[in-house]
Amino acid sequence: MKENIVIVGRKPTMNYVLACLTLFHQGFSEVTIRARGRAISKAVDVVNIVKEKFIPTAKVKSLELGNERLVTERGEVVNLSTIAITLAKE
């Protein structure tokens, strides 16, 4: 499993920004930000904050969109959108 993945969830946006910056400062040249469902907009915010405020040389290397099928506790099948954005530091 890769160690350079940040999975965005319910925590404040800046927690994920700090996680990305920490990975870059640990020596990773690429960091992947993953999210699904309602957290997708927060993942996009994280990428924009990292690029605009902290690492202006960072570029979006890849962007993957997809969906997952989940079964809820009630037995309902739900499609959930997913995103994976890879940032590369030059």
Second form
There are 2 protein chains.
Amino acid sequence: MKENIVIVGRKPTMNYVLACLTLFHQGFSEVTIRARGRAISKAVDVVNIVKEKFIPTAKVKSLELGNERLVTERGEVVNLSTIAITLAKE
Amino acid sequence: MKENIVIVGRKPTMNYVLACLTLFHQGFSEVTIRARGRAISKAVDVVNIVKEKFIPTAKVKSLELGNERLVTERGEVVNLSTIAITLAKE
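Follow the form predicted on its own with the form predicted in complex with a further copy of the same chain, if you could.
So here's everything in the complex, that chain up top.
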């Protein structure tokens, strides 16, 4: 598994912004932000905040939508949308 | 303004899926799904449902992230993320 991935979940948006900045400062030139379900909106917020407020040279290098099928504890099948956004610093 | 745009908001997901299907059936070969803020996750759901359940030949032709600055009634400035996804039918 690659190390330059930030998975966006239920924590405050700024936690994930900080995680991205930390990875960039560690020397990665690319960071991938992943999320699924309702966290997708937050992932897009993270990308915008990193670009607008902290690293103006960062660009969206790739953007992928997907679909995941999960089986819950009760045996129900749930479809979840996913997103993967790769930010690259010049 | 183009007519083949579906703006995703607070209504149930299937309303927007139906809106997309209607546009495709009217003869448009492309439909653009737009959303901002929390509705972004729902927009991705709409795209996945159209592709998986109704129009398997539909492909994501383009995907754009953006940022909008709104001034609320109280004069507060709010930053909102936006997404625009264009689905194309073959």
